[in-house]
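First comes one chain, alone, set out as structure tokens in the form predicted in complex with arginine (ARG).
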Amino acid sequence: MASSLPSLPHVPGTDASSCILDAFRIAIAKRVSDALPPLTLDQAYVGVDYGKKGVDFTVALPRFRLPGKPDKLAAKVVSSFQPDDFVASITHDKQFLHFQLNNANLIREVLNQIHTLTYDNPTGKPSYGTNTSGAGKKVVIEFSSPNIAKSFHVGHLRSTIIGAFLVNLYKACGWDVTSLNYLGDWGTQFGMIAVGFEKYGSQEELQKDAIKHLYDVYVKVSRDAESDPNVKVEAAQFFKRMEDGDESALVNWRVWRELSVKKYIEEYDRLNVSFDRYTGESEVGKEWQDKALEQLDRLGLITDANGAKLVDLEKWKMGKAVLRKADGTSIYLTRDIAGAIERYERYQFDKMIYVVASQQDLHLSQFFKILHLMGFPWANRLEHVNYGLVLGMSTRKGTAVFLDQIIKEASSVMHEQMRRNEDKYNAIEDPEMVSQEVGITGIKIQDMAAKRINNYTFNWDRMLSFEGDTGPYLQYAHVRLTSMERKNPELLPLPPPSQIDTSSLAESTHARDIAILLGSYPDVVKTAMKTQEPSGVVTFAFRLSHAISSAWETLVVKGEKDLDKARARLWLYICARDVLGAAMRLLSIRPLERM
């Protein structure tokens, strides 16, 4: 991207062509390092942080560990200061140096960059906020992974939401991503269902809603099993036949799985989520499960308990765990071990992420450890992205057990909410679609607003309100920004920001606040990559929305007689819309254009 700013020395790890704030930071670092030898430019650069409360950037001098008092050091930088194209002023406060940028240049460069990377870039895809740090690297991300015939609980929903975000995030950072849904489609429960299906199954119900019907059958047969121990014995025998590959025991199971997956695909689609591959516990082969057992036995880690095989991980404070049942059938843990090996053989990943609730921390650390012990050099490429509990998730009719109940409830609560404002409601073209989309946004935002590891309480009213930092508020902010072009047709077609005079915006602190936020978006993406947390992106989206909502009254477009001014402001809003939209899409949210 052609910038009209003077050229600067390069600092490793920066790229002003995708993040213009890098240039401003280098300019600041250069002043600091020039004034404070032997400090190098690269060392100074690391010390340039975002400022607080209206300060653009701040440098904390003590971190450089230079000889001399901070006051003296600061005086050196301050006394050599001359305003230039990048930096307008400097102030000194105790051990801190605060820098204000040249607003006119900041705003112009930020708008140009967003415009170029959104509408005018060679890939044809909007790329503002993306980077190439993961180029040439492969990541496998496993998430959601519900269990067929059991409930899709909020834990699975969290995994779905966080996993979808990670897929988008890794793609935005240039990684080659493969997303997997590892279904709980194997295990004794399928023996139970097979037994139960003879008594309670209905082909018709199955075709109508496989997920629900299989769950119902499972609930009923589990109840039978409480009074009749034979049920469990039969179920175990049936599952053994499945494990032995007995075709007659597998026909029904195959249909159940297929119908369930079909239904899942539809529901995930409503959440704007998809998978490259639906795999599952059933697909894990025997070979590596046997080998794992042999190898661990050789290491002296296997003990026999009445025919069952246990691995002893006490040495690493990970307890003991069953690897194989006495009847020889496989188990969750063993399948995960073998599954990881097969995935490595297939994908040769540089990283594999499991998005699974923190309740399974021990399970994940056990099988990661076992893979280390087996000597796989790639075992340290596995990563567990965990998250806390969701409390109190229920619908008005009771506990939610299926994903579609959760989606329906969100849509209907939202629908009622919208109806309360009749005028607005009547203006909505497709209230069903809008309420579903806004409802889903509410759920997602509530889920990603805090650090993953925190537990939170599910609260329909709070998450679906238009007030406060909620999903509906974000959608509303995006819709309002989107309406700006529609409402100002006389300014269209708009010449690119590089061809209009944006300097009028520099007089407005609102415009400056928005510009620096917009400029920080590429950093927000990089930070999310470091922390594997969506919360920073959510916070960013709200800060941007708040900055915009305080600008509406002073940065007016409609009725502004000075056309240059009006156009510059319109560009600011368009860029804000594009960046807010990009942040929402990164969070797997579909930004609405009207509501």
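Cool, the form predicted in complex with arginine (ARG) is there; where's the form predicted alone?
Chain only, nothing else included.
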């Protein structure tokens, strides 16, 4: 349904058809620029910020650097003020002007836009909160990257969660996204496993759970290597045969890799994560690895250290980096360089993102610098999205750090909690799935709630609580909103938006608070794109959940005798559910309907 607001001049970078608050901001900017020449509309628009403490929007006058005192400037804007379709009132407070919007129009326009973009979108997909800022651009996002033959360790969890969020975020901003899982499927450890498999391997155990079995073999053979130095020598020789393309050395490795990927796909599916392509260090061709060495040698950047090849980056304060071992085998820096070149040739990307822990900051800096020195014009399109560590993540007994055990434990605790309410429990079709989903939501939200660069300490009690800002609380808020339609069947189906009278909502501060939050969601997505941070989306989801929780007692639907009021309130809650669900899906969380 099209907006019924008066038309306004256009400001670059705005789109009221996908973010209705843009229209209200332009109306405020127009008032300010009209009253304060030579300030232009575009300059004034940049100064319109979200307000605090119950104020919709605020303009800080000193930021415009206009001649004259803020009081006099403010008086010019206030003196000519008349309420209109956009703004109900202006108040002057020291250096600030505070603007309250026209509540009736704000609420109606926000709900209309959410409904239209969720249910009447030509693509058939809900699109509220999305934008087209990345249209025509390609991004490749590499994340997760576990090591084959090692169980999915919690150390890879952050990369997986943040990477999945970035994939969803870039898609929401119109980019063409390719997600890659670059597996650690090459290197001397495979020589170790091959040597160990002859002694400890079992085809039966391999078929049952390849990752677990290969990990057990690796642990046993590593123990042997501690007391027998020949084990490592044998392993290095075996890996050299793999690097040289010896088919007899590769045959088992291929089976292990395939079985491991199959197992990973199941693990990722539980986490609501998928990849366009599973690639790995083994797929990087030797051609560019050799060329990289030659090119850097020509530039005078290669030094020899006992047969190993090093690249000297001291003048950029990045030390010296090994590019090839003395025995001629490659190292992961060489493979990263060659891999990036091959990816550019394949995808012609506008940006490539590596989601890797901050411990690898130096490695990524060296890697990007080398590509820059090699003269690739696209080297400045590479980006490292880094993050801090998860501390203390283990089962409650403190034993393991494998993700499947953490998920199992979180699920079983949730299952026990759900069983406490027998009626609700019996209404759930698949309690196992629901308890697992709530557990995974708890893990993900605890991870994404703070700035990604910060380390955080994993806390079981906080993760599993339905109180405060936790994953289970968010799922509960969504379930409660979803239940509104089930509990009020007599109001369904709702009439078309044009026939729902929302005027009663304008009298409620709760409805206004919810509406302005719902209207701000497209901005939350744009800000996340600038910061590459999931924490802002998590904060938004909690703020919305709290605003709805505060409204339940006063904006009652069940038992409201005035049907117009009841329908308007139900519509508000349905729109809130749709936006909360969109925010959760952006965070790679599956919103539940019952729990």
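Numbering follows the first chain given and starts at 1. By rigid core we mean the largest C-alpha set that fits within 1.5 Å across both forms. Owing to the predicted nature of the structure, the values given are computational and were not obtained by experimental measurement.
Superposed on the core, the two forms differ at residue 428: its CA moves 2 Å or more between the two forms.
Core-aligned CA deviation for residue 245 between the two forms: less than 2 Å. When two forms of a protein are overlaid on their rigid core, residues whose CA moves 2 Å or more are considered shifted, and residue 524 is not one of them between the two forms. Core-aligned Cα shift between the two forms at residue 498: this is 2.5 Å.
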